[in-house]
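Just one chain follows, in the form predicted alone, and it is written as structure tokens.
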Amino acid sequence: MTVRVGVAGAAGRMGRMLLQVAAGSDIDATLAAAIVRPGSELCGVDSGDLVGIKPTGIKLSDDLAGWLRAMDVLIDFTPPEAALANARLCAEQGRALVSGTTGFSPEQALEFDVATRTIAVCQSANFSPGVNLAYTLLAQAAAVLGEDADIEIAESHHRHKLDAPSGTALAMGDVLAGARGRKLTDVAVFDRAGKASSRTPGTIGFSVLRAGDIVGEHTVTFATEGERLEICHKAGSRMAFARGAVRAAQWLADRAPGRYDMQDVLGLKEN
């Protein structure tokens, strides 16, 4: 089955990568629509011309509602407010949704869940196969090393990233806290500035770097008395995320309504 894929936020950094992957996909997917922000001066431009590949015949448009009928799955990495509006449209027209949006407020996350409960949704903070494998390794390490290990998560991204810590770092924190039978909100430490005290046992620390054009790097450190284990993932380009998202769209197209993530797509929950 060849899945018809639409890309929201097509003019953005991730959107352009998604256009390239979907237009030349080798995983039974084809580009069906390329959506840009309302009023964009790029409307009418061939999506292939935008990303430097041969013309696709798919013109950039700001009319998502009008194009939804042409697609099976929408891939959306837009900011939270736009992502919520797009999710509502997908639900109204019964289209599946792959969502890579991060930075939702608690209220927005709840609104997203309510709006999409009637459709199939694959939502992940990171669609890289390597990162999703790292989640499994992190859970194993946290379970084996137990409370003796101090855990720190360090992440680095480009200067334009809006949310901090990254959605991937927070997802890693959720995995680690869950492996210890805790909630991340109870053990996360985001700021130690001005606190003259030693480390609280069982906490998970976060550190953030924003600089230059760093695509994405995450390092989780487990430190005990006498040894240190580090699990690290470094992205060299957004292509891994884009290929993972298109793979998720192909997998999601014939699924029943419900909530899925990249762990489901990769079969990691079955192991």
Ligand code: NAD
Given for the second form:
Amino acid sequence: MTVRVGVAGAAGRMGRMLLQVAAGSDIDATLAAAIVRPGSELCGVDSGDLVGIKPTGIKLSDDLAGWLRAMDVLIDFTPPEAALANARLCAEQGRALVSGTTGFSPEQALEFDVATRTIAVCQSANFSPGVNLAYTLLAQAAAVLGEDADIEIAESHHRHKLDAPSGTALAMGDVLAGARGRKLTDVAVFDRAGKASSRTPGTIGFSVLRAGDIVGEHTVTFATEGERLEICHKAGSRMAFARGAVRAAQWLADRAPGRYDMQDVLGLKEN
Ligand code: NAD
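Okay, that's the form predicted alone, but what's the structure of the form predicted together with nicotinamide-adenine-dinucleotide (NAD)?
Time for the whole complex; same chain goes first.
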């Protein structure tokens, strides 16, 4: 079935990529709406013109409530507060939701979960197939190398990114802590400045770099006495996330209400 996709955050970095993928897709999808922030001066502009492709006939709008009935699935890459409000609208109108927003506070994450209980939601901090495969490899490495290995997660992103560490780095941390039977909140170390102590065994350290136009890089290091394993993912373009999100929308369209993620879409939980 050709899924009718709406894009929220259409004028953003990810939104522009999503417009291109949804409008010209080899994935079975069609662009049904393109939603920008309330009051945006871009309202009324053809979404194809915005991204330099042929006109799509879908004009940018700030009226998500009015456009929801035209779509099967909303793909939302807006900042957290807007994403929460948009999720509530999806639930009210019974529309499925692909959510790519990162940086929810714990309270917002809970509100999001409660608000979307009645609809199908696919939420992932990273929609690239490579990163989702990396989660599986990380769990395997953590299990095989055991407590002896010190684990460090390093991530780099562009200068505009709002949240740190990235949602993907935290998701990797969750996977790694879980593989050791721990909760990330109990073992994560985000800051070592001014602490004159050696490394606490079993902790998972995070380091963050923000610079230039780096799309997204994550390296997880497992280090023991005598050897080091690194699992590294580098995104060269936001296209990987956008294609993954549209693929998720296609997959989600005929699912029952519930919570899914990109690992479900890729069938990585079946192995
Ligand atoms: P961005 O700032 O470039 O784009 C966000 C857009 O949302 C802006 O154009 C803003 O005007 C718009 N917006 C704000 N409120 C809105 C509303 N109510 N309705 C519609 N649009 C609204 O940010 P970005 O780099 O595109 O990233 C967006 C989010 O996606 C961030 O949380 C980022 O971390 C996340 N992200 C996730 C993935 C993934 O694979 N899950 C990949 C990249 C980025």
